[in-house]
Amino acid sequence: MKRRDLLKAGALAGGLLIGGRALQGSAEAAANPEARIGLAGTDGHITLPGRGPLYIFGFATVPLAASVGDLVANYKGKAQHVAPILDVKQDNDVYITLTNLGLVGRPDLVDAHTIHWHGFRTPSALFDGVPEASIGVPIERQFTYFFRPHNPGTYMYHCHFEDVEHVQMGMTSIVFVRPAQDGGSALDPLHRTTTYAYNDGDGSTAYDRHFAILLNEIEEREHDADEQIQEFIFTDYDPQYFTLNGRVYPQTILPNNDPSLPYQPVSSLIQANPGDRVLLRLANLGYLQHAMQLPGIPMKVVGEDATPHSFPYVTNTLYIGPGEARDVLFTAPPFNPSAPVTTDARGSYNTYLFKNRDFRRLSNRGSPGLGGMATEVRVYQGSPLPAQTSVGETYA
């Protein structure tokens, strides 16, 4: 065979592979839903009692059709902690496109920021996040990661560059992945949800309500630091706030988007009715190792890490170590109303703390009183809660 006709035989076989890749992704783009995802990184100040306005870095959720510009005019200095929580389907193309809007606080700084999914099962470190593997997106630019995630549970993800520091600011939250049996048929004769923690197989993971709660500390001198234009020295890291979701108790049971929070709208207030099973999607993003409790009520630890527990257990005392994940499911007692009873717009509740357990981690800056990483459990009488239709969802 001439040299010529080698060449076009190689790129004939070439188009015919490029094709039949193109044929089979389109196959597969069909049988797999998308969700489509847009972030933003940039800085801005959360509320904590005790002190003035802390200044943060984090990611803000923002529409995909709008421009950079558009962007940077109306999200840039308005970043939120805890940075969204995403919610995707097992097998489903998750694609989130980051924009890099800059720092209002520091002009300085020329930072890139990333999508980290921490512990996620990545076959290309390209969508990793981790720069110098992958893709750092620089200011006022755009990156869509891609994933496809095959392994139901509870993640973290966060910003790469310059870990140490952006997450300590606060460009962190979590992502969860519903399990594929997820909506289909109730497996539990005994319990008709149809909504899971993984593909048990037999409904031991079927709950009725979850909520994601992301544990963390904030060392507000490193915040201070960074905002001042100031060398921060993390061995001499000592936080003086112990969060939920980005907030301190009593902030951590005000509902979700509570207009005193505008740059922290995630509660970790949980509601349930009696006989409701609660599942706890819970991960610390911080530097410390948290040991968390909920008196009054067993829990059993079904999943570590995105990954189904072997041996599922019970347990008053949940350890959770720095970049670890729980899955913890609780059944709300019988209301009892001899015990104390509060009442709210829903009616009378009995109050569970579900805290740490180290006192020092339960105020705020060392102020008296409860504060720090407590929220409460509210077990209503009766059933006025309606069907969650999001992770989280608070009522008034």
Second form
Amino acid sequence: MKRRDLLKAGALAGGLLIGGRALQGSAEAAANPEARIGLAGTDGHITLPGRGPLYIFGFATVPLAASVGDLVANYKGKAQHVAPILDVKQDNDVYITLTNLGLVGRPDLVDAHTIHWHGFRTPSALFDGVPEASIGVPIERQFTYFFRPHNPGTYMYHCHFEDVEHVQMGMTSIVFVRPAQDGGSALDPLHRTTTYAYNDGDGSTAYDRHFAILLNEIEEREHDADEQIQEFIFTDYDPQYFTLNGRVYPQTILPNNDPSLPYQPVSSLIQANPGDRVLLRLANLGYLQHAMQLPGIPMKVVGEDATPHSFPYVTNTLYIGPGEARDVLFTAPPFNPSAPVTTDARGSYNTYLFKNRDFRRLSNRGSPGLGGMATEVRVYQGSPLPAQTSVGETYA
Amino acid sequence: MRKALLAAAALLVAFAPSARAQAPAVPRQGIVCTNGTTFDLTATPGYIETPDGNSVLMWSYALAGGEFQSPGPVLCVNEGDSVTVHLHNDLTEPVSIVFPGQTGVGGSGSSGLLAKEAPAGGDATYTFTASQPGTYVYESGTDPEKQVEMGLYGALIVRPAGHPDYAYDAATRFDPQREYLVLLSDIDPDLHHAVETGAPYHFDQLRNRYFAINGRQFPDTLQDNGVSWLPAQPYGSLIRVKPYNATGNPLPALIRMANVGTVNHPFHPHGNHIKEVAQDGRPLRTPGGGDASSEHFAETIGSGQTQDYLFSWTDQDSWNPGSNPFPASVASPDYRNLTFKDGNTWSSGSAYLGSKGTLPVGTVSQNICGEWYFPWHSHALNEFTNYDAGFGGMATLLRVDPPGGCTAVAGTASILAGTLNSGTATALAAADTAYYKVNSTVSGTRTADWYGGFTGVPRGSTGLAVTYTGRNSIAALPTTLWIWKWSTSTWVQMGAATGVGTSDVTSTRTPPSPQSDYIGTGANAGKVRVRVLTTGTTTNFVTQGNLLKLTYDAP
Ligand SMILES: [Cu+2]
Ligand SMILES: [Cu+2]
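Next up, the form predicted in complex with its partner chain in place of the form predicted on its own?
So here's everything in the complex, that chain up top.
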């Protein structure tokens, strides 16, 4: 690794950003730069329209230095869904320490947790997070997962302990790997960004803003059964809510860390200046295939399953199966004053919907009105938005 | 059941020796081909067993004279073959076979909507030329909404002419020892129960409860082909590879995937990406004819589709405890602070391939010698279940074996002639500075004769090889290696003598077949003994063993 790369890695490590923003591990200059991240597994509740608080299992970001006792005292019962989005860099040594805090709502349940690094080329079964083939982390114990990712792209992580249950209960998120190519604007045809989806060699995956969005579903009967110490038959799976980053529309367009959604901190709102090249890092950890559309803006699929497409294609409808990931680029169109215009604190904007094609999945628990798996792309008049400083950044 | 099938096939061959389908020589793992150009199938009912103790009525195609099996036999033909399939119908309603992906299918039988049909108790025949290599399915073309769901399906493999080790072309060359079928299916037992009892079934009420690979649900998928306790489900799907190595192991495994189920299935391989090279019997190509294969960590296979994948497993960093260890803070967690689910694990207890660690007391390990296990499963996780129980259904395991196979070092050393000079068997664990030393006899032709004992070698292991590194206190002495044959209680010499002098010499030997003779059974289960005999001088000497190692491929 060259000195310059080390500096870049150091600069990238902005410290821990809590809640709705991605977690970049704290890095130090070393043979391979390090990223260290602390996650805790526990339970909690989230808010969905049309029902009371929904019981979840999930992860939360926790400080690495704290004792297990302090973590239990401060974070038990405070899981977030979607789990923190993790932002790491190619060739870094990534250490992720998982602490199992136990469950407030089910003190009778002594489930372990794990983290499965979904899609990573795994050099050791020890770090694959499958409790039947490696280890599980029991309550009030810790384990550190180690990876040195070499292939940039969009991945997922989730608990693999009784995974049909723990995944549905909410222990799911996106982890993405930035390419070694990041850091210079020479390859960017527009010479204005230093970020790329892949090591493309020609700037074809350069982006100005990126958004990591996890598609998921919520089968409330399973969550309610879990809370009430009942068994749910998983082959009865038939979800009522369809989420993006753990929220349903219109929650999806609230900003990151909105106070009304304390345990769903991650927004899916996509705000862009005209001409911005926007990268969508999409992944699906529901149990159903989804057809996603962005009417009015063609989507260019540049990568799939953390593999760059040698032949990117343009589409209007994107199919994403469970466990699959796509990297999609689009260019924000010019502001169109004759199209419907809305105004917020940043000025006037046109709205596009990034939404599921299946109307049943655009509803919250079957009730009328737009809901479910949808969010807005807002393209502003002029260029009022500053440069993005973290993935999925929102601007009030 | 396997025996009956073979006997039946023998009869069949006696009556029609030409090109009739040959009952497969069944490998323990991997694809089980029924080779031939003419196949006799019988549509017949039978029951499968599910891991949760249920049994489900299925209809399937069986080899004529053979037992009921689900799915139907894997028909393997060569490109260009004229293929004939005779169908006899032991069901009570007309059935047929369609061959999606094959063109110009002719035949005889009673007329049907999609294909000639065999009436109840009657027959039909299908003929086609297998013009395109690839992975295909065959299935019922009669009342398919019921009959296909009932299980009337199977896989058809067309191998490229002259190249059985290609899926399609040179770019899809694979290791023929590592060819796997992953045939996905789903079952709504309510429909099967309705068919069994004549009860009504509403076809818009589909609720799949069982999800299978090659007709079995996890964990039955891990069992060998043809195990006696799954008589109607003869095909396992454990995937086994060794790490990619440009010289030693350059060829990928071939995973032939097919979805004969009702719904699409998103399949997720842990461990490494899989490379999709073909779909529905056609290689993936760009419009210009270039390579359009693609790597995936999950890929949805549509209902009725086939996909072919090449798979190599690579550790990009070549982690190993010697030259490239994991950071010390993560390599050796304290397992007493962690949990092994249900106290029963496939884990080796080590971070390194080919190593075993010490698991907490009371933990049962299924791990043989430090191999990896990674689940491959549907990521529609409701399909990763058996009805209501998780970690079942549409799943199997990838097993990554250590590159050199399993390695055992001698745990004991016993002297047959001569006396102990110094050292213990521990000195034989590695080629280092520690030696196990034996004084020769002190009269006549001097001899030092001793053996090392190995334990834990599983029955059914193959590829046994012995490595001995040692030296003597005086110049070159003929040294022979022997292995204990338990059935006759005799030593069997392995190869010619090697001259071993005062510096270390390494010899590698493989015992003659059958290797099962050398693995103890009963009270001696898993034991192997290797003898080192040094002789041929009238001067006293000391033989000095440095390394005594056994490698083998675990079953
Ligand atoms: Cu996964
Ligand atoms: Cu998995």
